[in-house]
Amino acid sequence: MKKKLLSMILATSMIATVLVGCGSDSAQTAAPAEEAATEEAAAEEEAPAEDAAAEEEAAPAAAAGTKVGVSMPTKDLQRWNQDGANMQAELEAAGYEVDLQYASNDVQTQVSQIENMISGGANVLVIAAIEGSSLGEALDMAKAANIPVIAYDRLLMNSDAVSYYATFDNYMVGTKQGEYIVDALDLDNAAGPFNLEITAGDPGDNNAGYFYNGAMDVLKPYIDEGKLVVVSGQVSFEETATPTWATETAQSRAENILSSNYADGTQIDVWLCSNDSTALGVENALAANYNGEYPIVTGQDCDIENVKNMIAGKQSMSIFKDTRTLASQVVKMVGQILSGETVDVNDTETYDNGTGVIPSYLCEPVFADINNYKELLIDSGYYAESDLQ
């Protein structure tokens, strides 16, 4: 019983709990022997009740009978499976009932799933949108039902139903990719020029613009100087975007770029990819259509196949966003919402979804490469070493 109580307290440490002991104020007038016997019997009788009461009160009041709806976009990308699993484990450990749904990258499916969560009695919604501007109908339903909404990783756009936003610092993701390229090519000292190609993310994902802008704000001075040259001429976000972050789409576009601009032996020095699924497409295209010296390739999410490619020298780096950290923060925010506490945010200026700035919590990303991936990914328990073999 004590072990069970301790584990419940540890699992729900982000929400204050109060342990109340039971006692009696009634006076005792029996003889000493009789009094001792009476007290012993009373103690035996009260102990289970005290344990049960303490155990009940150890569970956060906000969690009792509370359901959290968690809507994830797809199982097709490894990272969303990890996000969903981490979220569910953390929420259930905190005492919540969890309705976790994946929408197979179909917007109408996601709308229907969220509506079902609302009808099913969800008290809070955590939503990672397929397209940030396409869930208006479901969000209107949540607002009408007074259900708080946390946008998870991707900002929900053009809706005043959004209460909070939890994500990684998306602009910083891009700046870290750009800074990695600057350092790897030693752009501040090397003469150059170096040839660069760009594969950006999904135009339907609000984060993709932050990734692109973060990287380009670092790299644009070198492009303007002529030290970095985009041989294909495709530089703008619109020209380089990859709908739904699809590996196949990124691969097809990369193959066209290679056949049109590098088939004559021109060297490509670096390929900026906003995430791992697009990087994988570029790497597939390079393997089939390029014979020159292998370029620097960036990525994001540390997907297993990409980490394997990193180990094999086919990808230079990937931004590591530990989804366990983000899940823990969201569980904390859920608890604060339900208990009426001030919700923990650290950005109230950056993320305007078209109806106003959404209070946000930004976790800090880091990059993994061949030099530190073991420490970040294996020693931390994120992956087992066997996962990367």
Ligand code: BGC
The other form holds:
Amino acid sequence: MKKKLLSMILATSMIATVLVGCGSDSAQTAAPAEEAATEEAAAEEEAPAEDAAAEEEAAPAAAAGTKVGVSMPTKDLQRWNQDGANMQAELEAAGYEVDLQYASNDVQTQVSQIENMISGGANVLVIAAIEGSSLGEALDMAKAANIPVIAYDRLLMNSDAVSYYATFDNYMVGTKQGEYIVDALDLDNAAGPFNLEITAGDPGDNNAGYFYNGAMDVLKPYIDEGKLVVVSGQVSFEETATPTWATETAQSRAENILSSNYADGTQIDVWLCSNDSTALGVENALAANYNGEYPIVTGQDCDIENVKNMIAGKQSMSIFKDTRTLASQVVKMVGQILSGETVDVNDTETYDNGTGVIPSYLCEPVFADINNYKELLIDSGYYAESDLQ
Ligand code: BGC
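Having seen the form predicted alone, could you now give me the structure of the form predicted in complex with ligand BGC?
Zooming out: every chain and molecule, the one shown earlier first.
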């Protein structure tokens, strides 16, 4: 029934309606955005500016004056600076006006920045949330203004204003970290037991659970069998989480774990860290509080400080998420949305934001270590060699 209504709406000249509809078609799911489309039908007259845009449907993606609001969580972590810069460069190259804002990890700031983008005439919003569930007001406002929303890297939760999601395969990030540990310790052959500690991510970030679950699905059998022993006893996501992914928080928790469990000379063999900012905290704690044989430490993002630590033997691996790939994919999505084309998605099952499955495009994360970082990071132009010195 909804689908039928949707096809009728697709025949109208409202660009925003076309946008939302094409995602639903390509996804072939009951995407929450369909509801927005039905409401838009009633509100048709309210969008005079959009009629003009729709007449240019066959024209190149970026009609003159088309504005994209890009909302990023913080400048504190390297990756978001790269994400923002890549998005801006690629969108501008495609002819869009860009309103790029960073919210200093403050939810209220992010809400007002998004509201300003909406009142400033954004045609599409691309949002990497600080906290996936806290942008309700701003997202309601976007929906009321018929502005499609793409959740960027982190899923926006419990809102039916979200049209699409573009990210890296978050569960695969975790399985790659887990598999690295299995191989590095040769867990299938070595007798063990090996001592493991775990530092997970921010409970306010939907990705953090996927990273944790991906890694734990690989490691749990070895924990159950007693080959991996979590000496601190802190195993659950809740016990190991790091609010806002803060390096300092990860560091002080690691210091406590080391002084309570390893000060007597007990060897720590591996520290599973969900990402690089938390790995950095663990590495700082190890440097100051641990004299035994250095453990395997995992990470994610290939941040410069962490790649330097990888070169120095203080971090064993990271996951390379080429933010250029994600930016290109999102710019493509923006163009497809605005021109009413079918939007490229490759996952219509995994990411339910509480209002339904959000059609998603998952990029593939890549494993990086001392042996391949040059090829991945330098030869590809992601970093200059001098960045890592
Ligand atoms: C991203 C990770 C990042 C973390 C902290 C997550 O949502 O997917 O790449 O390390 O946030 O910024």
